[in-house]
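Just one chain follows, in the form predicted on its own, and it is written as structure tokens.
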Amino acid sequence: MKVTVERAELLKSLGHVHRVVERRNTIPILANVLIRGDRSKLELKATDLDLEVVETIAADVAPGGSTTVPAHMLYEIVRKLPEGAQIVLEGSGDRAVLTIRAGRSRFTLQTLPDSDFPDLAAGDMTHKFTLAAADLKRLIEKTQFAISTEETRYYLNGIYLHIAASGNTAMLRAVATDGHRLAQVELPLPAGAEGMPGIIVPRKTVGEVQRLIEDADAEVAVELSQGKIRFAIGAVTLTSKLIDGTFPDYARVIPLGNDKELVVDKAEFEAAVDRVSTVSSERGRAVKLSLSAGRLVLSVTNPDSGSATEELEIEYDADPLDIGFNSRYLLDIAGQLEGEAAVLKLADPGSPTLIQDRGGASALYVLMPMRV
């Protein structure tokens, strides 16, 4: 096998595929990237057995062939080669090595046979639809922060993608929760998604898809079945197993009868929460919101370091209320709001609070209070 390829092209492609490869592997072949040269194309493929990324780039190939080399090492070599370099990858069948040449640099890497490289068989994909890259990115960005990292509750370790009704309209809805906060965002159901099963897309897959979306104007082809999902973004195809579990009935957590409405300038609120939380303890992180007519007092008391208060003008005309939240969670949600005004719908100090943009119904957030 002999392949000549532009450094910029190879680096970009390796940047996409090498991230899937885990740093520590008990199975040696999983630390490698599969390189396959054929005519005028070079295919790169990496997997961790749950997730597989394949990308094809233009290259000068003569003769063709395939091999596997350590993914992270190859990426680092290409990254450190000078810009504009032409890279020649040369593998000989009789010796288990791949030679990498560029200018005066020469590297020789140990290889493993490509026949040992696992294939993530996708099987039959039952549903297929396309999404604007910007829409998919928004679905991910608005919910990703609320994905649980608790391995025991594995069914919460991803984004739940499913069909939901909003009035008489069918919507594609993404939901994530870690038990403390919940994020929900939806968009009109794309053509072809009708009848799709509710699926849980794993956290790692979600992160990789988000990073692969480099052009917001592009289209993303999505194919899915009961056990797998595939995203085709330009020259990159990502296939992933889905989480085999049942997502909880999240609708029960979303409060419907919260009658106390607080409207506050989002930027002011975010900055004030950030300032007063400076004195909070790493463990506690609690910030207290004291509401009265037209006035909000944010306060933090840390027995070890001191206290902080800040007052904001707000729109609020219900009964006075004191409620506490985890300041980091509050900042995470505030950071997702797109409008100038944030609306908090509250009930009492022990019940979940609903947070939305003013007049924005496509995204909503639920936050559980803390004792303060």
Given for the second form:
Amino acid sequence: MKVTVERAELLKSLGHVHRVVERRNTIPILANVLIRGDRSKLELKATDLDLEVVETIAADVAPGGSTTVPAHMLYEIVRKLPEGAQIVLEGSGDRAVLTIRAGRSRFTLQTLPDSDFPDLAAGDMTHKFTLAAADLKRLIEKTQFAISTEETRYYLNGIYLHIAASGNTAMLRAVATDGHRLAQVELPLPAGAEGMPGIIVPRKTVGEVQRLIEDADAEVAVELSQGKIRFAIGAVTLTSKLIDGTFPDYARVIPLGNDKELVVDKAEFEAAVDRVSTVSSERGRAVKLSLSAGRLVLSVTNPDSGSATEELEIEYDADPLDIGFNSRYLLDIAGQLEGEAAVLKLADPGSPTLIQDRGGASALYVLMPMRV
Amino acid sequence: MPVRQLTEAVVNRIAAGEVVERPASVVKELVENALDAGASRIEILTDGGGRRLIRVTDDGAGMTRADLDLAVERHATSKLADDDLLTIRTLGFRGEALPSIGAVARLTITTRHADEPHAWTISVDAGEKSRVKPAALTRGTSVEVRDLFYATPARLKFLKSDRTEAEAVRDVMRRLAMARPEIAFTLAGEERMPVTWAAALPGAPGRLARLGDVLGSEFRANAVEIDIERDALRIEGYAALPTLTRANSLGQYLFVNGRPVRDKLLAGAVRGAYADYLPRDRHPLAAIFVTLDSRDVDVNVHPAKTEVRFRDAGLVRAVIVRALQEALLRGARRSATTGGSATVSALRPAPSLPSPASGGGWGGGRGGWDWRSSPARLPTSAAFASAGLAEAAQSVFDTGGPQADTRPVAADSAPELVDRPLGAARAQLHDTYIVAQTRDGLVIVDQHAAHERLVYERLKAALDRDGVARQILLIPEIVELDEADIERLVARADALARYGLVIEPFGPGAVAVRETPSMLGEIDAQRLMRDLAEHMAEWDDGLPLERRLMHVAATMACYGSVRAGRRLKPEEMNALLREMEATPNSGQCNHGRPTYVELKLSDIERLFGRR
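Next, report the structure of the form predicted in complex with the partner chain; the form predicted on its own has already been given.
Following is the full complex, with the preceding chain placed first.
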């Protein structure tokens, strides 16, 4: 195999695929990237057995062939080569090495046979649809922060994508929760997704998809089945296994009947929470919200160092209420809100609170209070 | 009181069982008999690990001719006055030991009671009882057991080596000796040098003296006294400072009403009390004496009486933990003398200073093999530098700055500082150790360990004061467990809530976790609940949860503390010393190592031969 390729092209493409490769591997070939030259195309492929990324770029290939080399090392080499360089990848027939040449630099990397490279057999995809890249990005971005990292509750380690009815329209809804807070975003169901099963897309996959979406105007083709999902984003195809589990019945914990409604300027609120939480200690990040007519007092007390309070003008006319939240969780959610005014719907200090943009119903957040 | 046959009812109540298991159990039974007979001096002689000969001689009350004849009959005893098994004040009461021994060995008893004109002797050979014959003995009783198990060859085969059996005898004697410091014991035998434990004074000093004799003088120097009384329950004894530990809990001894027993209650209580000071795998030495109304404890659990049952085990455990904690708090600022004496021995003057380049072979000037210069030891800096890693070349750039910051401390203006327990800071060595002068010696403080402990204590106090903030769960976690586990967990729900974990029963076979400590973040509730349930089944407390919280606190403490290698100003050093004086438990770091060692002036003078 002999491939000649533009450095910038190769670097960008390796940047996409090498991230999938784990730094530490028990199976040696998983540390490698598969390189396949075929006519005027160079295909790069990396996998961690749960997730597979393939990208094809233009290259001069003569003759064709394929091999595998350590992914991170190849990426570092290409990154350090001078800009504008022409890189020649040449595999030798009998020795298990790949030679990389560019200008006066010359590297020889040991290879492992491409026949051993695992293939994430995709099988038959039952549903196909396309989404605007911006829409997909929004589904992910607004929910990602709430994904659980606790591995024993594996079924919460991803975003739950499923069909839900909003009024009379069918929606594609994304939900994530870690048991303390919950995020839900939805958009109109795209054509072709009717009847799709509810699926849980793993955290690592959604992170990669989000990074791969560079051009917000593009379209992303999504294919899925009971066990796998595939995203085609430009020249990159990402295939991933899904989490095999049952997402809990989250609808029960969304408090739709909360009647104490508070409206606050989002930017002011976010800044104020951030300011008062400066005095909170490592072990307790509770911020107390004291609500009375037209007035919200945020306060943090840290017996070790001091206290902070800040007063905000709000729209509120229900009974006075004191409620505590983890300040980090409040900031996480405030960071996701898009509008100028945030709406908090509360019931009592021991029940979930609903947080939304004023007038925006497509995204909602649920936060459980703290007892302090 | 005459020996008499017990009634049938009592005989049936006393569960039958094997009393004589190995030579050590014979020794135990005979010595307990001697103690019950009011002896003040007991001699034990064994041969062949007790297999060939065991002879126990005491100066107790002795027996009359008639008593002697009956004593070797089954279920005959003088010790159960009114057939009341609930109020047992003697070590023995079952009336099984002598006949059991007589059934499997050649038993000879010679005894002289004050009312008899001379001594009498009787022998039992594999159950064949001889006539009572006159004999010569001035007072007390001498029991001789020869050829143990010769009548039951099968049992004989199960005995271990003579050495092992002799060690078991020794262990039994150590326990009995600790229990009764006022009695003099002599343990002699072919396999060992005779050991004599002289009679000690009654009361705590005598007990400590005896414990020191048995457990080693190190224990005597590093033990704190325990003495606490709650209603009819009294806990006394001694426990080692957290710096004196073993890798197993065999060094922990429990005595209930003067009877040595083995009970995991003790290990659990000790673990709970030392949880703050020791890593999991270290166990302190301790000897704990529980005195309580004999009706509140059942000793008739096992024929050998090594196990007991408490009517209220939870109370006994709680009081032991409390007693230990109080004692540790008292002893907390006592720096371990183990550290001090180890320092002194490390400072022994060397005939000549070791030459730095003599890397390996025979130690310089010591005239013998010196492990410190053995090639097996890690190379020291000099040897390492020459190993080709260019350190030697780089050392050219070392300006050779002073390793000790000996700038005179401005605090000289406050001479009263040397009267404080930890004295006045004089210097910092290697940017790691603070040297302070006290009125009668010097103190060396490990600044990181000390500060880590101070920060940890502060965090812990804050947790106790403010409670633990709880995050309510959006989706309660349902954990499936055994009914018994759930009952235990729910029974302690209040205590768990104090640490931020709120649970409630959830139908049969499950609990719902509703709130969790927010400082633990997202937790694996399943595993936490299982750990808690398992731990509670065994120890009846919520230690795993507490431990997790404290682990987080300790990690924060470690990050938030002054590291080794930071130069401290004199004011900072003195402030650290003063805070250590004010903080309980500052004598050890979170891992049970000492935070400081103290060298007395007398130790230093000894080093230089001034004393």
